[in-house]
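Coming up is one lone chain in structure tokens, specifically the form predicted alone.
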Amino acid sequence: MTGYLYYPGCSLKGSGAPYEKSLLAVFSALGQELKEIPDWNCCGATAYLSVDQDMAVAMAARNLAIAEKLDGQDVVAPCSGCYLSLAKAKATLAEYPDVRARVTAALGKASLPYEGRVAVRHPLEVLLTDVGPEVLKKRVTRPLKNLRVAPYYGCAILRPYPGVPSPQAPHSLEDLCRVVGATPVDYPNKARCCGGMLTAGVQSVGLRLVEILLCEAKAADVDAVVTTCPLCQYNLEVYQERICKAKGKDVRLPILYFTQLLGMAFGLDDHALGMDQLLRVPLVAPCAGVKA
């Protein structure tokens, strides 16, 4: 059994709950453990750079040197805000010395030296690199043949620091779709940003953003949309019906996290992947082993 030190953050004790339930079943069917970094503390989100350079590094980094102090294993980071504000913290020491002095000054006195050891890494990346399609093509049970889906990687996990590979042509989504038997489309917008947090801070712009997205996943004909990172699973999904009224279009769509699509694969329960938390319609299209 390989085994990787995890990173919820926030959100996946919170909303993105089917995203933890999903990931933490789809790695121990694969025999891949996840051993939660025990006393970790909120990444500081992406925000908090603009506030406090240094506190928003030692934020981030604190969890860093604890995942340090415990084995070194690499840190697997599911949510793509999260991922990003650990992955900029490290190269953040590695590349500012005078930061550096003081974070890990700062760390220090909490007995907790850092060195940089460990790699912060995106699951989406680990479950394709490390793992391998081969094998997971050999774990699935129930081929999701015809299920068209719009893969949808948002901005946090390919710039500045990618957590997928090729990151100005992402196709990990992809791949991980024909994996499983479902056919990925050419969705053009899937490196675009679903607006964030202004969905809360400027309505009226984040909800734009966020008709874009779906008015083009419909356009596409898909079954689905997946993705990767919570806050734009939770955008694409809990505004779908105030669109649909305040625009007089459908555009209702399930939104799902690749894991669940990966866990439904592989004949994993729904309860178990957290589908029955998910505000989503129900998917639709005749492929094995996929509820109407």
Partner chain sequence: MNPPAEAPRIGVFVCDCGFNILGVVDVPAVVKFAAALPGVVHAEEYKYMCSDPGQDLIKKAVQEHGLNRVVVASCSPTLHERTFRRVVSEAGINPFLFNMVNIREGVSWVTEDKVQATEKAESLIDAGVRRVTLQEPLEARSEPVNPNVLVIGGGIAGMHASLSLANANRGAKVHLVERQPSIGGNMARFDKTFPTLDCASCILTPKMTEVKIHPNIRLHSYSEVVSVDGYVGNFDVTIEHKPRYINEDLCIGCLKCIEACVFKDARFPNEFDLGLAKRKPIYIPFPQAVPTKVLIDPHDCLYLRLGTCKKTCIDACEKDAIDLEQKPDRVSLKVGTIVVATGFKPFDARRKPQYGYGVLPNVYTALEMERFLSPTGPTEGVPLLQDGRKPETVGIIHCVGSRDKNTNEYCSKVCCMYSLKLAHLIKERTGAEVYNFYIDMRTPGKGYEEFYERLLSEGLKVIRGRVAEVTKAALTRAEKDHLIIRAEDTLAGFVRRIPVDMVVLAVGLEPQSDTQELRRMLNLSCGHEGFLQELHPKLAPVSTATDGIFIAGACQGPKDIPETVAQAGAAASEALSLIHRGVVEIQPYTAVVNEELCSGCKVCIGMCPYDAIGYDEEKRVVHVTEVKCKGCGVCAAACPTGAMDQQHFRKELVMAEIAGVI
Contents of the next structure:
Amino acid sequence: MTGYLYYPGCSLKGSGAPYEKSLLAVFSALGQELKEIPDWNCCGATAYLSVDQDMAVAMAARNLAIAEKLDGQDVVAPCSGCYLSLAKAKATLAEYPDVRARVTAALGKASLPYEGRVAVRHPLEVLLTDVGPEVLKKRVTRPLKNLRVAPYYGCAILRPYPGVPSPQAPHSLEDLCRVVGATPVDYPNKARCCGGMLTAGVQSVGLRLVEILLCEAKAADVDAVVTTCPLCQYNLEVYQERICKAKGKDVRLPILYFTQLLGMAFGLDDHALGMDQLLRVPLVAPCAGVKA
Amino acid sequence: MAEKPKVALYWCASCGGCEEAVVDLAEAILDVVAAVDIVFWPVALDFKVSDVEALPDKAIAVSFINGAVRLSEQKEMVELLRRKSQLVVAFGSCSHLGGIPGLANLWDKASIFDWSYSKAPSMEPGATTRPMTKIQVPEGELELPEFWDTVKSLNQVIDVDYYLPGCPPTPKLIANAVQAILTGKLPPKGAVLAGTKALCSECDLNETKPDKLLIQDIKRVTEVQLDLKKCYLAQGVLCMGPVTRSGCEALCINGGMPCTGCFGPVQESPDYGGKALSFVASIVDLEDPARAQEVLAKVADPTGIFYRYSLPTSKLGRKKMPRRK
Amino acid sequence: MNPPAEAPRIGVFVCDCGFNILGVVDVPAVVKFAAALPGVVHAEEYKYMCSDPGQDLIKKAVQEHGLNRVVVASCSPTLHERTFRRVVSEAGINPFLFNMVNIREGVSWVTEDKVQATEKAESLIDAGVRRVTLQEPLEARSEPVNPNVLVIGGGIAGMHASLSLANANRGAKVHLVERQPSIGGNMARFDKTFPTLDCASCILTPKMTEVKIHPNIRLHSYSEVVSVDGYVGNFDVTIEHKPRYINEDLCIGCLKCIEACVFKDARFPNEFDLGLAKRKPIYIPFPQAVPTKVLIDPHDCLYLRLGTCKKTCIDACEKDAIDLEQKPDRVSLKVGTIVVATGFKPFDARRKPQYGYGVLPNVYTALEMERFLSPTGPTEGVPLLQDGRKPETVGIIHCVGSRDKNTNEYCSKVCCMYSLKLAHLIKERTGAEVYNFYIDMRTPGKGYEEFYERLLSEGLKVIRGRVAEVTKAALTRAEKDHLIIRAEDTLAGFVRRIPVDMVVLAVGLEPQSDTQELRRMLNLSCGHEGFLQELHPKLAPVSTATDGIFIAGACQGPKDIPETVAQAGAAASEALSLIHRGVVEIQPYTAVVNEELCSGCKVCIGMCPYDAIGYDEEKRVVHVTEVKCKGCGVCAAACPTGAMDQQHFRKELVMAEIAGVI
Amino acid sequence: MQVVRTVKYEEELDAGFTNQVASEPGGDAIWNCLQCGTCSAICPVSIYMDKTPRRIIGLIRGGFRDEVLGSLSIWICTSCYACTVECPQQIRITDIMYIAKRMAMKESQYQRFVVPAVEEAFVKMVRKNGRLTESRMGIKVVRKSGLRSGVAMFPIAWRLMRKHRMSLLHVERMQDPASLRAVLDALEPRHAPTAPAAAPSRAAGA
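Would you mind giving the form predicted together with its partner chain, to go alongside the form predicted alone above?
Every component of the complex follows; first up is the chain already shown.
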């Protein structure tokens, strides 16, 4: 039993395409297999839980049951939202026997026994604990010196089913930045919500949260914000122009996935990392020397 | 010259090790043979059941019977020997307590046959052969003994006078027992012909056991390089010495293996496995219940470890099986 | 076990307990049932068996029927076992040939089903009769009490207890052990005390001096108790004196050595000032320290660390008191009673990272603020920001680490009051605007509520809301370069962001980090929050499950100075009462070993919570020290061979009782 | 300015409401609330809520069913779990928000607010395809939230499409969405007996 099962989630097949590309590229560069769970379904996200608890849990659990049926390796869920949904479903099934009885009965109808054997992991934690900083460091061929980075975790992988160590004072992203030679800045709001679905639902609120995060990063004079979640990346990236226009201040900044940062340091091709799919082409100045 | 006392030896459900143990008496066996007249010993000598049947009742001075009882044929044989003998000695753990074959009480006949004849990996998959008690052949009807659901110790089938414990009993204990019988210096009926205390009392390593025997982890012998000069329990390896009757002089322990309990419980303890379980629970010293559970879970196959030799004679006796149609 | 010497003649007495039992259990039927049980020669019922007529009735029946064993079926033994044992004893029967069956709490109070209740009462009595048949006569024993006392901890609790004990003038010694170089404890760190605002030093220093000069107190400062053996009345104690590298008998506290140290500047964090001020390798903890003796920190001293130094201190000492080769030294004592007064540990504010302690500048704990406010503290009584300015606004956050299931669930009790005190002193010294953030303002106590009102009238800003975070991420111009406290003003219903210059964290009180080791050494128990556990929360608040050991002060739970002192007095009085009585009675429920069966496997030794079992190397069997044994029965249960048994709870008795029930 | 009567008579409250919430998974610790306000203070969006999370808990405990289910707060919650992690009483406030959302949905007790409408649309799409197509979802959001926001979203959508991160043509779906529907359908009848006839289950096109 080697490698990991991979649960992409819907975003990585759409707007989060650069995340999927860079994730797969980095894992393959490290010789770690990621096997996509066959015919996975949506994790249920936040929406399903607002409508029906059992169905929401069943949605997530179906994916875990399929994983169990395979070799039962750890499931890697790169989207923080998916990570949370899967982890929460697993915890709910373990904690509440009534829910478990109903959901396992329903899964049973699809011949998917569920025992709760597989672990749900976030790739950031996998890279730093399973692979380890030493191995990552060895693989770095282009140290990203002079690069100042704001580490931004968002909410879902820190709580309440922490996907990285020390959820109260996380340091995984900072560790990763140091591995690739970049400088992580002190970013006090690194665990604050990016606005989530509110950027779609109640834009005035959502965009204010985005604005605060971007202003803070700008004030810290960073070259990029590094994220761990497709929704965070999307929210911080796509509304920049609009906030600039509405607020009359420059909040334009490249928003990277941590896998892209790692891939760059590994010397992987920009295209393979989906860099060309970002709206704001990153790091021209600090990386100019590196690219030459 | 007075007639030598007659002796019979027989085996039931056993591995044959007890028979080896008799042979292992080495030169001493010659003294025994000189002193007694062996009238029945299917493993070694060619006597027939009819020879035994021909003897008058109580003609045999003593029968040594090893092995548990799990076939109708074994029942018939031990009843026959009981009739013909003045003394019956249950020889070895299987006969004494049920022994390793007694672990079959975790299943029943149907599930055992199911596995052995159908489900176990086989060169001939799909075979459906099952042993039958009767079959017609051209020469007439053949009969095989009935296989029981439940394995029994010898005293659950016939009246037993003495017990020689061990898997197998040690040469010294056998010699002592024979000596006692020959000289007539016998303890009260029902006695176990071994020590009265638990094994720790005669184990050299007991000196090295810490006063507060508490362990944080349980290890299997394969997981550690045992210090052969230090009490195994103190090293986290489960040794059943504290629960087990003495008399073997810590044979296994001196040979680098922990005691597995073949001598069974001391007289006063009603249930070997229950005592063993409570003893292990007593020495695991962990505050965190989750960690304690984790460590205790490392006792792989608790029934097999705590009731290794004594399931049929324990308070549990056997596993309750679902009623079959 | 030997069979009873004489044939049992058992009397069964069933109590109606007014309607308590009679209302549910068919008592006449039960009496009839009991009378027919084997061994029973007499059975009767009465309205209140515990009343004087009820007691007489038992005595009379013993005489009339020649009873030699008695069963009373009534309430819980915790209530009246003592009573009936006395009655039986007065009637001439050994009190351990009596058994009490609970048919009230266990039967009539827990069901309304009369048929089942009657059946259950009958089977319990059956069990009781079977058990009493096998019971043996036992004798309680007594032992003398050593008049010396050990007091562990030299804070206000330990000092007060020591003085109370010493003043009784019994010609015996009180051994006061303090692990710090000076006595005084945390109270010595405070500037003022609530609610009277009197100066802590002014009331503490005289007590410290009294301890020092009292002829009946032997002070072991900079020392730790390393082992305690024995039992009530007869404890053997070993104390280790840590090396000060100064001969305590010679040092007169002139401090010339400190002056002479090759380190010209104080550069090592001073423990007493919680690292806020610096000291030299050779130092006294604080000016009023008792004993006023210097000591050397071997981690900082050049000679002790590296072996090379000019040793200017030795030259400076006129008394030749400095001994750089000093080694730890152990003394053994015999005492009869022990008072534990080891105090508390402040909650480590780093465990609440959202408040920025240790990360953000100008965030301090309350104890650090006490030092800032002390005239002998690092800023001589005026709290200052790191840049040397006086703060203009200060936020005090209550309940840091308290009332929080993520850290400590309990209320630390003193934080509201000390936070108000700190607010007052900060305002007084700096003129700053002070905000107190609280969940509930808890000020019960004499003069406490009045103190709160006083603070309110002084213009203290109080916000009812627990602070979610302290951050430096500013959103407005006013917030820039400030610490921003974010809390909901729950009374106004608005979330507020309040910029302040300084944050004080009102950290809660926790058990000392080595409480578990202490607990094991003394065989005490701890509550789930980790403080030492009293025997009974109401009726035995300073006693413990180990006879002869008493607890006082914050080691038992958070409490303020008045309550600590009261407890210290109570503990001293409990100890004195035991000493005065002179003897202790030992219950005979002890474990006994059948040496014929014991294989010396030692399983029981590890199980015994009272250190009562030892191993006899000669005989290769264990033996029970009867006076230490509490009769908990753990050893008997753990014994793999049945060699261990417990008097009054022998296996046969328990099995007989079970047989009666089922 | 209108004058409103704010007194609450006991008969206007729902005494069983608290227990109903407390009996749902995640609602069990609600009795422990100290009303300390940590949840409101740590919440990134409480300042936009009509009732802070602390008040929502207080209202649930008081039986103020209509006030809770009709509040905007439960739809503003972004489900970031900051309150749940920080709560000193370990009350799962986020889960309680979900419980309230589900009750509001079932009872149609919500204003025609965009968030619940979007969530219904999400559920419908996922039920059909097993997965979510962001572009289609985007269109639905725009339709719910009005033309003006649609115009504003156009440049963003255009840029994402050019970067191949969004497509109007591609539909993300499982190979066999029926296998998921089989699981979900198995959970459906549970609601049938309990749901009042007047308020049909809103849980996506049964």
